[in-house]
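Take a look at this one chain, the form predicted alone, written out in structure tokens.
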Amino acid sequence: MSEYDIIVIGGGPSGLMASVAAAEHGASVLLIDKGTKLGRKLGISGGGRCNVTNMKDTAELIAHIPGNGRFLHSALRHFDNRSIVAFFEELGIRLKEEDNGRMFPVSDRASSVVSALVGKVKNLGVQIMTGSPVREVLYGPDRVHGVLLDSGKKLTARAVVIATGGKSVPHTGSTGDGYSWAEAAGHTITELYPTEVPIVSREDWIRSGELQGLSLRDVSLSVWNEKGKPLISHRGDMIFTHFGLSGPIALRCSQFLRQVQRKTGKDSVEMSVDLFPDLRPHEMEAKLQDKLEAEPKKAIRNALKGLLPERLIPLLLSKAGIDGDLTCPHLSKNAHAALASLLKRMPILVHGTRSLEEAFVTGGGVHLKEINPGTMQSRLMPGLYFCGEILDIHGYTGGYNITAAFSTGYTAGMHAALKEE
């Protein structure tokens, strides 16, 4: 007989909602973590403050879940965004609406939404073990059987959930352990690579750092294929960093950049900065006339400033071959034309990103053709689940990666309790 009914590997978000899904629905749990404190990766969430989720409907949610999104349909219907609310708030956690949908405590202290996950898990009777890393999970012929620790002490259980996480952030102990255990049970990980991570870009400008430390507020940002068509823009904020790019809308891009290099092969891609998304391309030559011509005494870098950032200037009139000393009257319409253009396209050659250990979200994982997207049970061993991170599904930051965790995690929990026939 088992000492267990389940054991949950891993304390981050979703191994904490599988503990308390499984003990909600009976079953006796034993929750493992290798560190020595829960919830670290869910206690530096959204700046300190705790994203705990998204309010858009479940295709929009979805939409913002690039990463093989679609897969958690099921697991939504189990627990999605407004069980999560309604799950924290019956906890005593008063939760605000932010911009774009993100859920925050009202006390802005993540610290308070990790306390009470960890308290529901314990009021549930669910066992803890801090401080006591996996060794391997134990896999029979038929059925997975239990965990090995380091220490050389084998815990037996009828049901595993690994809820290691994937390889980023790994000072808050996801370092990629989880990988191997699945594939000792046959299944397949799909390449890993980091997103939402800045940009890395060798262009002198960068290097020089003459921008560094640039914010843009409000501009779209854009990655394009070797077609020379945009393959996804993103509008919001950005900053110009000793490397290349960063802010929220660099790290929305960045899996779209490594995209374009493995299908082309090449080294650099190429990304563009529209300075004035809302203006139209004529309507930019017109805005950009009537500011030059209400001061026609001015040299060109000077006039321009209160339209553009001025550590911009120089490179855009750089860019556009514009001697910036040139008073405005002195603009040729070929000149005019060729800074209007630079505003709306701005080019930055870009050559990957930082590491995956520096992203906020690993990309790839467990292949998900061989998970039950209903039950996060695997479909190769009986008995072991899967969810979280370690899962082949990545989103944006806003609160889409940890739903997913809280819906994946409460799904694999809830039916790993379940008896079985």
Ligand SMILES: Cc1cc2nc3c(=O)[nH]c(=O)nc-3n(C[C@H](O)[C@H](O)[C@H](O)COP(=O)(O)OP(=O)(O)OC[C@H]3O[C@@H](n4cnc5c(N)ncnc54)[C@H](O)[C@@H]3O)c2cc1C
Given for the second form:
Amino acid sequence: MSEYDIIVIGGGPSGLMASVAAAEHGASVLLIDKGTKLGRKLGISGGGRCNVTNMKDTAELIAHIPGNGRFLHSALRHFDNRSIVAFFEELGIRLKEEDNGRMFPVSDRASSVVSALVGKVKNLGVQIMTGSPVREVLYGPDRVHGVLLDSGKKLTARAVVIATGGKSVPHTGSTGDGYSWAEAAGHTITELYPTEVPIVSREDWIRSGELQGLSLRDVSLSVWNEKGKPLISHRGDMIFTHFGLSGPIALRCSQFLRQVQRKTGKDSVEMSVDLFPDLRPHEMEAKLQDKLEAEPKKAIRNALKGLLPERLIPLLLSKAGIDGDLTCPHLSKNAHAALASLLKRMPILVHGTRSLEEAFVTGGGVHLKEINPGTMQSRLMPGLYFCGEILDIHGYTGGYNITAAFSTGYTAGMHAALKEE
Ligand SMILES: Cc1cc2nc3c(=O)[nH]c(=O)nc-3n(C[C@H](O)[C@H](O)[C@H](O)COP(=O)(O)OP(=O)(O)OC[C@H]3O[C@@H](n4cnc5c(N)ncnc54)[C@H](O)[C@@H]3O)c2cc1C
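Same protein, different state: after the form predicted alone, show the form predicted together with this ligand.
Next comes the full complex, this chain leading.
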């Protein structure tokens, strides 16, 4: 006879929601976390305001989870973004919708969301053990058996839910401990890599720091594939740093440059910025022409102010081979065309990303072919369930990963409680 129906390992959004669902479906649940506080990563998400979910419809949600989002169809049928909103509003957490469907608490305080969720877990009678690292998941000959704590204590359960997250930002507790427990049950771990992570470039003008801190608003950033075609473009804001590119659209593009690197075997990948994404090339030329013709006596470097961020002008002129002291009427037709084309496609050679530890999200994880998408149960080890970022699922920031964590967590907890094996 086991001490618990279900042991959930990991008190992030997926493990907390798994505990709620399991307890609501009548199971006795023990939630174990190695940290002294639950929901640490959730508490720093969305810039510390806790981006609880995203209100896009299901097709759009899935499209914003480029790492195997389609696996989530069944889980979202059990518990989707609307269920998440209803769940928190029932707990007295009023939510508001911001840009691009992102949902935040009206209080703008992540702590309010985390404490409401933890409060719900406690009210349902879930036993909570914090400051208790799990060392191993114990397997019997034909099913999961329980867990072994670092302290040496063994705890038994009919089902174990592994919700230990990925390997990113390890000071929040996500140090990747669950992967080896999955492997011990026979699971495959697909290659782990950083996603939603700043991009590194060794271009001289990046290394010199001349653009460091410069933000570009509402531009389009593209990653080019080996055939010279844009593999992906994202529109929004970005910032130049001392090592490369950061900001929302750089984070979104980061996983795609790894794809090109893997395909080509080369470390450098071409990216580009379109500074005027609403203009077609001939409209760009006309706009530039108008601007320069309006200021015929000015040196080009000065005439371009107002059209472009000032700090970008010397770099663009040097890339186009234009002497910035020339006055506008002296600009040749070719130079004019070269400059207009650079404004639409300013190339940046990039060479990789920052580390997995610095990434917002971990790509790769427990192979999804080995998981039942309707229940989150292992296909290899009866009684073993997975949920959240440990799975080979990753989305863009904007509430998509947290939605995946809540949805898979709810599904795992509910089915573990229903004893369907
Ligand atoms: C700075 C930052 C901002 C983010 N912003 C967004 C955003 O805006 N939108 C979005 O969708 N996503 C965002 N994310 C990603 C999102 O927070 C994660 O995808 C999500 O928290 C994953 O939930 P999880 O439950 O799978 O794992 P985690 O939240 O990582 O929780 C795992 C838990 O397991 C515990 N644990 C690990 N090993 C053990 C062990 N051996 N024994 C016991 N317990 C253990 C850990 O202590 C931790 O509490 C952000 C991430 C970061 C770092």
